[in-house]
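Single chain ahead, by itself, as structure tokens, in the form predicted alone.
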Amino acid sequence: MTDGAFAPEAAAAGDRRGPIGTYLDALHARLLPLRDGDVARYIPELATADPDDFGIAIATVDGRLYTTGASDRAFTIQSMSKPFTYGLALKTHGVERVLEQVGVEPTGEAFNSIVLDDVNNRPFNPMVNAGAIAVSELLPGFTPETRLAALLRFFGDLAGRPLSVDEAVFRSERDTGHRNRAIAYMMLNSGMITAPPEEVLELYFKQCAIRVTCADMAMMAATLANRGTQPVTGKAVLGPDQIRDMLTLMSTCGMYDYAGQWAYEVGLPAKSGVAGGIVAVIPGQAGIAVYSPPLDAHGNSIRGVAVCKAISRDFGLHAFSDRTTVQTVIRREYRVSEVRSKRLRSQAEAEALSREGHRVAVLEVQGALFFGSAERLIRRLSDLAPECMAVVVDFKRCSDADPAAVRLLAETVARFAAGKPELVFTHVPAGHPVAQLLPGGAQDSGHVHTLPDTDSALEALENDLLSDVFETADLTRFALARIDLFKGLDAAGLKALEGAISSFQFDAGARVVAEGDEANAFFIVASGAASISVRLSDGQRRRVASVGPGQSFGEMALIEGGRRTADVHADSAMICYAFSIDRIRQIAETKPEVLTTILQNLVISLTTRLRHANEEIRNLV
């Protein structure tokens, strides 16, 4: 922050209000004691504001709203309608039609210049009067009755609620208004509009005199910024590609003749209003607005600029600030040898993905992408290809990808589709551009493939590493010793726990154990896979563990015995055998060493675990 961006006062006043309403507070009481400019006399109603009026808005993108000053007070819109009636136009007729009836092109006049390109018959750009008095023509309506109730049904569902005219300031603009009327029977005389000129006025008359406030223009921006999406109501509005062409010519023409420097001084898109307001998007962020009433010579609110170079310079927001940098687009990368799944596994199976995992890598996505960024991802994938089996992509964290992005992954997956090393995409929402690139579910597209999380992805593909070092274990034909659990009895040892099992039968999705049951068993999976799971806090539930043929569950009941702490379900047809905690104590009266060759390697199993998760811990950290 610069120097004076903060008060002491103000800060211990806004404490409640979070750092954004504390630094609102303090810039106001710096700004407010500007006193230069004059208000608008040219329109009588508007000379009657009171030039210590004074507020500030800041709408997010998901609908916080921070406000200081008078940004409850209501004025007219003025010219900040011009690039909202033109997204208007846009969503109403299409870009090619609207560019038949308005140019794009910056002029470097005043707004109510009489400035017309003769060449394409059209006024130069729709932030000008001339230019905002042709799209006027193009509101969606066939009476000026339905035209206007369409206007301000648009505007309110930008702001998020109704927006209505200021009868008293449409009069006054109406009958002094002789200079637009000038303008608009000269288009009519060259055939830029064809509607009555009075019918058209008006309706421009009423556009410039809606009455809003700071917090209804901050709004208003913010839905721009969120790409069309009201905040507040979730209401679809407009378009990416008219938002895109909106904001372009905020860019280059919101600010008149001051349009050049306030693109080099504050770079942010913004319209301003000869009321007093000024309205600027932070793209993907926030939306601002200010009101206050005198104006300068180019007919911009002194206040308002001064207000939005400050805040553009002192949180960086200038469009050409080196915020973004592609070098954070892969928030880690690891591979299968140091971090695994929640399956559990048996000493030798560990040994083998230790010295096999590398073969799978993941990296971790972050952030939103964009041209740089996916090509930053795409330049690793292409890295990893040739020294992986597979890779998987964890989008997670990734919020967003425009179109660039997208196209750039679209040719990446085909290429991936057509030849190994396989491709899995994980946590990747149903509404996220990425996903219509990919299969559903977990169906397959040649190399491709789409999983619902990391975990499940990295245990298949675990699955595919081992089954490449070890035959697939047949062990409904009680093979106990091939166990971890039970390594190091022998013969008569492994005998008489074949006389104390039971077996069972679960169909997929079956709770095998439930939390809270007596702990009087414990489970040797024989064909099949479980998940291990646990209560959280807010009733969800966590897979913590999975186990498949060979693993053991419930093992805890021969130490402490007490209730069960995790539910078990079924991942599949699974068999599984019970070892009644019981039999095997009344088994180890006589043979004592098949309770404590139990125990000895239950310690060993932990501390195996125990181990494995502090070096992904560090890996992850």
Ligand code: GLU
The other form holds:
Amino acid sequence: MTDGAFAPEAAAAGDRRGPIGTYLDALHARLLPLRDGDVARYIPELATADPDDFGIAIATVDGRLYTTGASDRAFTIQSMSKPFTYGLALKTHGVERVLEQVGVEPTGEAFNSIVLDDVNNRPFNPMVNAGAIAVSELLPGFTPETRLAALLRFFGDLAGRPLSVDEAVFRSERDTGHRNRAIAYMMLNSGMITAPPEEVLELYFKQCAIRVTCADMAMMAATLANRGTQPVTGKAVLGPDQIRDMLTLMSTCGMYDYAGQWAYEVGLPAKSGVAGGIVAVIPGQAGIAVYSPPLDAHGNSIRGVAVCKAISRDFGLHAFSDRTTVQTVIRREYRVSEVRSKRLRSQAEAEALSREGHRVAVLEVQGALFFGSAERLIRRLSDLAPECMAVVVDFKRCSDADPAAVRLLAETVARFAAGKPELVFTHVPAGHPVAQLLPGGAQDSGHVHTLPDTDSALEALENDLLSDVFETADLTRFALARIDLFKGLDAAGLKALEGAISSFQFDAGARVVAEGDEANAFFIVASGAASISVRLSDGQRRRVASVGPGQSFGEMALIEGGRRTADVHADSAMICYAFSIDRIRQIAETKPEVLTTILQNLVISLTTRLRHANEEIRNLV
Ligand code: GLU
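Got the form predicted alone; any chance of the form predicted in complex with the named molecule too?
Below: every chain and molecule of the assembly, starting with the one above.
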């Protein structure tokens, strides 16, 4: 750690900006006395910069800005504009056209060197002046004015606020930038550019003279870190392919002839400018910007380099300090023998599921799927294939999948010949890359089913398992004696109950019981299924259980009477037998054992459910 980093006293004093703000303040205080180097003088207007101006800003991918020092001081962007303009050219023309105009090879030479790639007839890369001037020719628009407007609009979109040109700096460079003029004419001479050089140069000089602050630059970098979407405005400014190409060139060529040393010590894609700015990107995390005018011999801000070295080292940000974890891709794995759906089951069914449930496995995927994590997942799927009837893959916590992962998954799935084991994907929102594997998707191999949630997948698969074990379970063929709730009743008791039955038919979706209703009957499902759900505080419903043939619901009315505490909806067309509580009590007047037996069974079923719930909690921890 840098001296003074994370000063605990400051944290204890309750600095509202937290440990990162405190860290930046300490870093700023430590580096301010560094008075080496000199401000750029070859553009006269830049020579007027105050060498003690010093600002640092970090912007996160969700738009949180941490700043210290002169982070709001305006200065000209200079060469920090180059990767962004390159991005606009890529966005406008596509990579092939852009590669005709400019290469991707580092020069190892100074930013203003007059070396060109004669073999390929193009400048070496867009991060040195020659390449950037050639890229200026690719800006969208038909007149210099519309091109400048497009450029400013694009930079403003990246920064999240309108930006403008510092006319004094522009004029100063235009009047003195004869070296760049020489480069432009040389490129015209060899056909690397075709537009009039003065027109191209005017745009290039204006691009370099765009006025920014550290906060702007950190936001522009955060937009790159955020895959091209501006963190605050949410505007999608660039696509991931463009970002990748821009970051590559920043990594290899962004720091002039210091690029190799920079990659070694800092390891972040970055770009510097002769006005004293440095901008760096931490992909997926944040953007960093520093402003401090004195430069070293390479033309890089001395304090800027020191700041980036410290931040990279102190927070472990080097691109090659690996922090990807592939081990955690399977968040949890369980079988139906351990964790069942919310469907209430008879004791016999529950026993059958404990016995047979190992044939249905659930894999919960978490994080992003890419080569390494996808390899873990497909390996586990292949291991499970021989022993399982079905595997449910739950994508609820799978944030993303890259094309390589989708391809690996598609090939694995296609190998599960003839649908064995059955694969069920759950929680795959439309637009998730994995949706391509689902029926109708681009890579649909016909071997995957999908259900919205894991609970309904488990319920369906449990039903399949049970239909292997039991014959069809319609109550129309059930004797009342086979229902758990009536177990132990003698013939006379059952006969008395039969007289108390009234049967009801419900369409799919119909509400059978409403929360708050008077609870004066309980129900047994004869055929079909129903879901029991409660309303959450945000108005949404959550399914807490479901019932099918032979299962009862609303039986708490026997104990409490009172009001219903949940809604019950028919999941499909359903026939139910209702038992009025009053009738049961009437029967109990002459046959008290009817009520006591039912209550005893109810207690047994509640204890079993509780024990099962405890068991599930244990299995899911
Ligand atoms: N406008 C400057 C030039 O062309 C940019 C140089 C830089 O920032 O590296 O000289």
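Take the two forms, find the largest set of C-alpha atoms that superpose within 1.5 Å, and that set is the rigid core. Numbering follows the first chain given and starts at 1. Since we're looking at a predicted model, the values are computed, not measured.
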request  = Note yes or no: does the Cα of residue 314 move by 2 Å or more between these two forms after the core is superposed?
outcome  = yes
Using a rigid core alignment, state whether the CA of residue 160 is displaced by 2 Å or more between these two forms. yes
For residue 573, is the CA shift between these two forms at least 2 Å following rigid-core superposition?
no
